[in-house]
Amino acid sequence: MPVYALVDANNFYATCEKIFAPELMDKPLVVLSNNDGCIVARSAEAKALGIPMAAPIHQHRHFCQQHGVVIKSSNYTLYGDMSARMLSILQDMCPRVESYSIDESFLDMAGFPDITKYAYEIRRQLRRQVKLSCGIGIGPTKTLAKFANHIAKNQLYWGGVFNALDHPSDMLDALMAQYPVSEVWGVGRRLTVRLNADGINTVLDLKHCGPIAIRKRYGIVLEKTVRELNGESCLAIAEVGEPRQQIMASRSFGTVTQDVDAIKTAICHHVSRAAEKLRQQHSVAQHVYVMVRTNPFRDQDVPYRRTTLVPLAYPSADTAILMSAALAGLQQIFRPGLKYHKCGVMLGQIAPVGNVQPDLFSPSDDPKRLRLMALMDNINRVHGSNMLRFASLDLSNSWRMRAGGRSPCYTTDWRALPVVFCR
């Protein structure tokens, strides 16, 4: 029988900030989104103060000052490295791991003799080696493991681990009856409204629905969810490192801009990041999508959002070729005089390098250029991001995002290592 565990770090972003700043350990702390816009993470102390998730910080800054809440800009370099360390520990302790998000991983626990005891050991090792606390939910399906994780994190009685297989079905049904249907993995806000209108209000209500009827009304995805809630495994573990089918890079500007050079620089920056990820998985892309938009929340801005697709003559992983295509796409959709808020690129129709069908009339990537790209990637990996870069990335700095409260990159930058003075 399949057995899955979901390991989910508690208050991940906030905890990463506190690990390297012990003076903040018992203080309420929030982490902001790109450009210091909204609250995207809260420590347990901040949650206890009632600070809502995804709230604009300007609406709560005075409250935070009154209650001594520490405000931090997001530091994704630090969070990504801590996530990689967490994943490495999990891979050492379990042969099959799926990295579901930056702070969540599914583990295939089938065949382990005492799963609950081993889950407590996983928690202990994560706490000992990377100072991260986590909740672990265990079940015969990924959906039930996700629900069990919710219980493990919200009901302190279980000590951070809840194994659905250790308890009778009537107890699990009683727990499901306590939680709204919105707590089911994959049930979002809009779907919750539809389910509530049909009288499906709790997790147990959804479990008792007929899969066929659910499929007819809501589709096959929710049908699989219902089957998983009833113990039928429909979702397998996806192996770590599975190639992505699309690679996207986008970001809001620090301030709205009309400067075409600033937007070109941002587009080139996003292409450079996406191309590096493309080469990491040994793939090539056939299409480049380009997007620009104004701020939809500013009444004084003209609402404008455009996306265009630029096909390549041949599949490529060469940053220069992808940049040229992206800039050609930008030229198609850029309108002078507008105040732009965000831009982005997405690489599409991705395939492994060895699976590309050659074209008799079109060239392929120049092997010398590919060696140059590999050299750039290696230098940047060893000496730091953007140590070696295209000149187009330095056209303008006005697009850079706001990050006034960002902490140092303690684990990836020698210059940011904490210094301890001993007498």
Second form
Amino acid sequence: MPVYALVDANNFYATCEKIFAPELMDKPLVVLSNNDGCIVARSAEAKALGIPMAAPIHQHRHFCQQHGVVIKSSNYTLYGDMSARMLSILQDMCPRVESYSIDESFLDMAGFPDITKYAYEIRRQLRRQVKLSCGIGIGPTKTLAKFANHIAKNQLYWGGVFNALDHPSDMLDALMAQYPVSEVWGVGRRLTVRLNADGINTVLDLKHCGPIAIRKRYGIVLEKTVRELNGESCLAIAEVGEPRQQIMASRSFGTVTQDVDAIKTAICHHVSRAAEKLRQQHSVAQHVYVMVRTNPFRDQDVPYRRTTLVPLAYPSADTAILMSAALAGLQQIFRPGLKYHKCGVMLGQIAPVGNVQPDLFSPSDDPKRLRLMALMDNINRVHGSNMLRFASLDLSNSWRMRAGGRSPCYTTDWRALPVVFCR
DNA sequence: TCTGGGGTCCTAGGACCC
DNA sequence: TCTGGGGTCCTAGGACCC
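Compare with the form predicted on its own: the form predicted in complex with the DNA:
Every component of the complex follows; first up is the chain already shown.
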């Protein structure tokens, strides 16, 4: 029988910040999204003050000042490195791991003896080695492991580990009856409204729905969810290392801009980042999507949102080729006089380098250019990102995002190593 | 004044073919 | 006068996740 464990770090971003700033250990702390826009993580103390998730910070700045809440910009270099350390510990303790998000992993624990005891040991190791506190939920399907994780985090009695397989089904049903259907993994805002209108209010209500009827009314995704709630595994582990099918890079501008040159620079910057990721997974792309938009939250601005797809003549991972395609796309969708708020690119139709057979009629990247790209990636890896870059990235700096309260990159930059004083 | 970014999967509908 | 229907492929967009 399949057994899945979901390991989820508590208040991940907030905890990463506190690990390297012990003076903040008991203080309420929030972490902001890119561009210092909204709140994306809260420490336990900040949650206790009632600060909501995903709220724009400007609506709560006054409250935070009044209550001494520490406000940090997000530092994805630090969180990404802490996440990699967490993942490596999990991979040491379990051979099949899916890194589901920056702070969550699914473990395939089928065949493990005494799984609950082992989960407590995983939790202990994560705390000892990287100072992260985790909740672990265990169940026969991913959806049930998610639900069990929710119990592990919300009911302190279980000490951070809840194994659905340890308990009789009537007890699990009683737990499911306590939680709203919106807590189910895969049930978002829209589905919740529709389900509630159909009289399906709790997790248990959804579990008791017929999968066929659900498929007819809501589609195959929710059907799988219902089956999973009933213990029938429909979603398998996707192991670490599978290449991405789309690679995106997008950002809001620090301040809105009408300047086409600023947007061009930003687009080149995004292409550069996406292409680096593309080469890192040894792939090539055949489509470049370009996106620009104005600020949808400002009623006084003309709403404008366009994407366009630029197909390449042949699949490529050459930054220069991807850039010129993206700039051609931008030219199609840029309208003068609008106040642009965000732009981005997405690479699509991605395939492994080896799958592309070069011949007379289907050309591929010039090997010399590929060596140049590899050299650039290597230099940037060793000496810091953007040490070697395309000149087009320097045309204008006016699009860059705000990040006023970012902490140092303690674990990835020699110059930012934490300093310890001994008395 | 100030509202993130990066993914996945599914579906509806258009274009095209025979 | 009367002008099909079914299949495939592709894309845009929606819903979800963290």
